[in-house]
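Single chain ahead, by itself, as structure tokens, in the form predicted alone.
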Amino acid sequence: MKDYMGIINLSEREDNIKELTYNRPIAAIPIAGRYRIIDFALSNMVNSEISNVGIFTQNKYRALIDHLGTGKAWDLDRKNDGLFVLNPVFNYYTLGIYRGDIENFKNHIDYVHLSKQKNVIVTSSNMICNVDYKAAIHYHTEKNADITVLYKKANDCAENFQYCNTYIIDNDNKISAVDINTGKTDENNISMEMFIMSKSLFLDIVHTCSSKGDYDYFKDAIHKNIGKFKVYGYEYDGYLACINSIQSYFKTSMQLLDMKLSRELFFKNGLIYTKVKDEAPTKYTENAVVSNSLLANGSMIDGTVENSIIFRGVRVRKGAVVKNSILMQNSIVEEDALVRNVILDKNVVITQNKQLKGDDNYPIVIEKKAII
């Protein structure tokens, strides 16, 4: 594993996530009390034993750089090698058109270039999961392939994965076709958007691209050229969510209060990092009422909590009660309010008596800093 390096790419679509992203990317949305979207896709690396990892963002990315740090929350500290955040280069002729990842991967290609590894992982941010590259990486050795996609086989794609690549796959695993999962039917081969190929490939891929402009994004250069590169699928088994819409966010939320489920998620090829904040643990007081919740340290319950997930420093005052609900950092539920349904963003306000309640597949989301 130390010849490879991994390519966070940030160029997800937020069109049906907009409400989360107003002031960040999806990679910085946070998740499961304590973390961060982003921390999935890096925990996976440095659980490979990837040393060299680039994060190439897009834009707002200030609370991501914020969370990221040094990188020492994933051992990526270091003098040789580390964690590099590459952020858009804006020239005054470009300013405000947005020309997809492979310009920017053309801006910072100094840094592929300079890298000593000789292979490369490309993901995208918004893939939940807990993967082993290794396994991967000896498979696509193995086939001798040009490049290794990691995918998995959903029996659920009328309802999850929406708008994700899925893949046409022959008997000895090779691809053939690639198209989209607008929930027609069921089953699907669902793209991980995860590419495994040596770093020689990836250069030459955004050099023809930047030269040509035949494409904007990575992955549509590989979509699009199946047939000219050897490209195999890599099947995954493991527990896998797309965060690309405040449905699927709200969803795989909700699920990560199964204990069997976060245990995998967060175990079973290697714990899952974030930043650490040193907090004290959450309060609970003798009118507060908790069930089936996960509750992060620095909170005060005076409530009560059912089927949620409480941040850091969340306050639910006396009487108030929250259900189904997602309530990030320093938000405050005051006296007898109600909240349903709802994502409240960080350091948000719900006064006293007010009554908030969404649908089960449609939550309310109120942005934040705001007072209700």
Given for the second form:
Amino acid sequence: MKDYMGIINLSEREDNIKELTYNRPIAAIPIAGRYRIIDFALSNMVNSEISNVGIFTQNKYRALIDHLGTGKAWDLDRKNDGLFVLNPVFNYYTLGIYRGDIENFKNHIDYVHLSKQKNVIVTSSNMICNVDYKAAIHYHTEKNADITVLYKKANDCAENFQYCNTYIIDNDNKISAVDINTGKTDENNISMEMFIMSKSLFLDIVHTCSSKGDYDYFKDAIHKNIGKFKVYGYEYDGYLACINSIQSYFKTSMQLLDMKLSRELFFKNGLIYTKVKDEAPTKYTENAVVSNSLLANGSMIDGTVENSIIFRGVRVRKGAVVKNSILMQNSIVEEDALVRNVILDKNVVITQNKQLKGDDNYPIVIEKKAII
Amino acid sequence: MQKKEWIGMILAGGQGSRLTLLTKKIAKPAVPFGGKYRIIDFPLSNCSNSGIDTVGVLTQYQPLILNSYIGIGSPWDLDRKKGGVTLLPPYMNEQGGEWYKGTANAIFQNINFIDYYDPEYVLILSGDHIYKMDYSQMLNFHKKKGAEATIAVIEVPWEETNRFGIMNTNEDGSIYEFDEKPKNAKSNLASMGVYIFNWKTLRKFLVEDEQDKNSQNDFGKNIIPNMLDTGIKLFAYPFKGYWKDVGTIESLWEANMDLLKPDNELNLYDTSWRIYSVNPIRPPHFTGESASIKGSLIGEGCVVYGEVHNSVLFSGVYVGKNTKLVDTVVMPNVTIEDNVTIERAIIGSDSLIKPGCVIGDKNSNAVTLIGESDVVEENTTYKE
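Could the form predicted in complex with its partner chain be shown next, to go alongside the form predicted alone?
Let's see the whole complex now, leading with the same chain.
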């Protein structure tokens, strides 16, 4: 893997997950009690022995940079290679203009150009999985492909993977057409938006797009020219979720309460790394009643918690009831308050006796630092 | 030479033989504590939080785990360009070499290390106590009193004074006598094994002590009494708060149980004085549908389907269905299968308890111990 560099491309659309992305990109949304979404993409790279990773951000990157630091948590604080965060040179976002990711690639093309690796793997950040790229890269070499893209044969597309790209694949595993999952059929080949290719091809695509102005998005440049390249699909058969809406975020989180899935996601091809917080173990008092929940360190439970995900440093006070909810870092549910089908962003306080109930399929999201 | 105002020296060579099975492969300071930590995390975090950026850790007995755990000191913010943490095992020089003979000899053998930083003051700590303490306040006290040596003391119950080194003090806090494990104590101020010395003074006493063939080269037995004899100014620094020597299986168990008390003085959740450690890479713990956890501390990566009451679970512990843990400390990565009952016990790291076992007894005075990496076969009944 010495000859591969990783590129994590944060150009995901945020239209359907606005409530959690006011201050952060999707990549920096807290998930699973102690992680951020990008931890999966980053850990997959590191576990596949890729040691040069560039993260191309779009906007609102403060929270992300705070999380990444020097890359130490992922063992990416290196003298040679390591972690590179490449922010947009000009922030179109504040002007309300979407410019796509090609522009950012172009502005930082020297980073890619000067990296010593001869191949790249370009991924998005919002695919939740534990995947071994080594096997995919081996397949790519064997097939002598121009581009190899990872996909999963999913059979629940009516409900999940909304608006993800789908592939039509021929007998030789070559991609013949690209579509979008609108939920009409259950079975689809879902694109994981992980592209393996030579660096020269990557550079060529970026240069061509930016000089001709054909496409704003890297992904489109490949998908709209599928006939021009030899694009192969590599099937991944492990757990996969795509976080691109509040519903998918909520659903994915709740899926992690299934220990079989959880074990696979957090251990299968390597561990998932994240920023260390030095929190003490979770404290349960004599009043605690907890079932079917994930709880991170540093939290204190004095009330009832059911079917929920409790992040680091959360307080559930005496008499409080938390059901089917996600409580992010340092949020507090005070005495005798009740939350159900709710996502509390970081540092939210639900004061005594308050009740908040969302719908089973549509949770209420409470903004960061709100006091209710 | 890199001038430092003060540096810390942590004595971490102790075997901790009274911890029996738990210290077969590791030194006492590396023994797990509190659902996440190792004992040495406490003095190291105290140093870091007190603003000490140069710490020597003196190792001797079974140092492998301890050395790899401390590494370059990053978890405690002690990976520094100037100073930082340095592991100090015994070494050879042109005259040969020898093991650390006693606490004072261990420091004596590292005079070069201390001289290199040329500090005004040296803080000497033991690597096997559990407490949170701001050493910078103790240093201020030391300076204000114009002392040559300051010893931190804590009030212990009078009936236990015969277990400690007792400091007899004058009204101004100066020490006039040191009583090692006295039968009839005159004071209940016990030494915590935390010393601040003026380096020049200590250096002189260490060199003299080394020449005394009859000396045991120990701070408590030799250096402190010698200092008192020569009449230099020694002060007792009164410390209030939680402090515990976890030298035995019972006291280690007790210290873990102390964390579960609602009025527990050792607050691990205080963000202004965090205890740092090497964090395991594990997802949050999972509490299953059938689980019941009360009055307990649970580490990350645990999966609990059974009943856990008044217990401490370190990271990566599995508790099966219909299994019941009461008053028990379970160290990292232990698997406890279904239908097991464990009461009043310490279960060593990486061990496996097969179904149907009954271990320990909550009405007994003794704490039952299962050693590291042990496998307890099905339906075994075992208690201490």
